[in-house]
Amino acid sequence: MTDWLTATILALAGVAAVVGIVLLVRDEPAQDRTFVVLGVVEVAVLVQLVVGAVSLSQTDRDVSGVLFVSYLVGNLLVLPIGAFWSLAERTRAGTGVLLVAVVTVIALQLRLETIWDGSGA
């Protein structure tokens, strides 16, 4: 895995979290631009899935492959699930769900790093 990709995903997810917090404070539902930001994060996570799978196939590290790939796939699914839930619940609660999904992406990203380092299996 690459550090720049991890940093990019964490930065993008941080921006998405700030957007979610602002919307929560304003008591507004998620808007189209919010979903654009989430889409950018999702594309970065998709790139990470591909890069992570290729890196896993080419490494000699002591990495639990099944655990690593399951976290990559789970990370990919979190934002679409949160987005659909938010679209179904067009209130402050739906915006809260998006914020929880973004924070989950951040947490999964940090966990992926510990698994990749071999200390988190």
The other form holds:
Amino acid sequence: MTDWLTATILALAGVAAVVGIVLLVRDEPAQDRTFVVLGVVEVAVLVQLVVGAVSLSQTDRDVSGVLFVSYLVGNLLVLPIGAFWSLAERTRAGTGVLLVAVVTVIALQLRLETIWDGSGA
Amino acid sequence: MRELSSGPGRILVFVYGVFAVAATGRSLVQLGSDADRAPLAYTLSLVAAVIYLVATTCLLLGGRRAWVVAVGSCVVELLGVLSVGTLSYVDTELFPDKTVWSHFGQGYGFLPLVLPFLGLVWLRATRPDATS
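How about the form predicted in complex with the partner chain, since we already have the form predicted on its own?
Let's see the whole complex now, leading with the same chain.
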């Protein structure tokens, strides 16, 4: 996998997670700028979907294609669904949902690395 | 009665949703690609997936009946993760491949072990008789 891209996403998601934790501690609802941060992460994840799909088509590694692509797509869906679900309730709970979504993206990044390294399901 | 899917329940629904998708995906990939390798583990993955789906749906639906079903699925989930978790340590031959519940959900940051407790605590706080 493209290491710099994974590193970038992990760093951006890390920033988003810190923002989420600060909001949670202060008991403030998610701000517009919170969603901007999430948007940046989402753009990076979108780039990863494209780059990942291209890398998959060019690699001769033993990567489980279905699994890899499904993780890439899942990765892309987590934040929008989380954001949508949190918007119905702009409270601490809504912020909590955003934080869980960001942590999920981080977890999926680590799983993507494992899958790319060929250690299957 | 409080809404099952608002407040802390909103976070819970999301986490359950993520697990429902993760477990469903995993079991479908496992069963679809190599079902003979570890039939028991893969079937249990599917069972876990169904339980997460049921729990998510019930939390979303709300109401007395959904509450009861949600309690049931959390209890089954708890028993499942405890028994599969224990078995996966004791009898490794039984599980040549992993399930969501193997080693008490180690591959998922032990969340599968924590989740049923969180679910039951939340359901206790929202039990239909508590506020009506």
